[in-house]
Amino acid sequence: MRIRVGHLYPEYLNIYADRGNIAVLSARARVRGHELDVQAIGMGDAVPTVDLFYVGGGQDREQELVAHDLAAKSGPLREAVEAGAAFLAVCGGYQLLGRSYRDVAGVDLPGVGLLPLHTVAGERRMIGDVLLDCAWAGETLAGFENHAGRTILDEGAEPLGRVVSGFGNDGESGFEGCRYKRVYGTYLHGPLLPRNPWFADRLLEEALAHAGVEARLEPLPDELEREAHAVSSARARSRGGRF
């Protein structure tokens, strides 16, 4: 099966090895006999019909460069999500999926409005390993955060996970990330998917479902991935639980 992936602004939003998430999805799809067809979506490009969107992280300068163009794509992106397309957004991309982002200079950038949240940059960066409890999936997520943004979820919004150790969205709420239908936003870099294979497979399954194939992917021998998750989790726990 050909899984169509739309990679938003790879030339701008690509720090902290976030391109590695695409590499993981491609490798895990290929082992199952599927092919990832990745199409870059840049400034001024129309939004193609895809099964999975991906946007990585960037600094304030890069976010300012793409924010208005991304907001102009909000209509087609909303339609795609409501029709069942999957979407993974990391750090700067996550912030721009909300309604707005106020950067450290006080500049208000428009968001897409796919996720019920807004973000305001703070003076102190929140940096370190993170461990999340994703009770909705019965799993944990491990990664690395480095952000000044304080992301505030609307009342009733669904977080990606509850923080076991780390700062999360704002260093206060005990929540990290946000999810809506098949849309997932998170601050977890590193990249995220190599050490969290269950989440990579979930994204692939949801992309396949959008493409018309409802199926559970067979497990892979993920010894190295599980070891990476264990090491990252241990580093996060060594920071001490914050919530």
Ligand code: GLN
Second form
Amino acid sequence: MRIRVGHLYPEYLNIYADRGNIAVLSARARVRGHELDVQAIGMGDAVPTVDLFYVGGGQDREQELVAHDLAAKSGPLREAVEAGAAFLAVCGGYQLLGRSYRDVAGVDLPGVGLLPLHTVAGERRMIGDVLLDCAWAGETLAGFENHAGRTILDEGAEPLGRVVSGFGNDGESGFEGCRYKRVYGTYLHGPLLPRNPWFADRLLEEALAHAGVEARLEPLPDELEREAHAVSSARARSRGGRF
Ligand code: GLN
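With the form predicted on its own done, generate the form predicted together with this ligand in the same format.
What follows is the whole complex; the chain from before opens it.
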């Protein structure tokens, strides 16, 4: 099966090697006999039909460069998500999937409005290892955060997880990230998928479901991945509380 992936603005939003998430998806798909067909979606490009969208993180400057172009793509992106396409958005990309982002300079950037949230930059950066409890999946996610933006979820919005250790969306609510249908937004990068293989497989399964194949993927040994997850969670736990 060919899994079609649309990578939004790879030249602009790729902080902390967020592109590595695509490499993980590609490798895990290949072992199961599927091929990832990744196409870049850049400035002024039409939104192609894909099974999975991906957007990485970037600083305010890069976000400013892409925000208006991305907002102009919001119609087709929303239609694709309602039709079951999967979407992973990391950090700066996550912020831009909400309604708006007010950056450190006080500039208001428009968002896609795909996720029920908005973000306002604060003065203090929230940096460090993070551990999340994703009760909805019976799993945990380990990663690294570095953001000034405080993301506020609307009432009733589903977070990606509860913060066990770290700051999360705003350092106060105890929530991290947001999910809606097959869309996942998160501050975790570093990148996120190498140390959280269950999440990579979930995205692949959802992308495959969109492509017409409903099936669980065969588990992989994931020894190194499990070790990376353990090291990362231990670092997050030893970091202790929040602000
Ligand atoms: N500009 C955003 C912030 O600092 C996103 C940063 C990032 O992607 N690392 O909040």
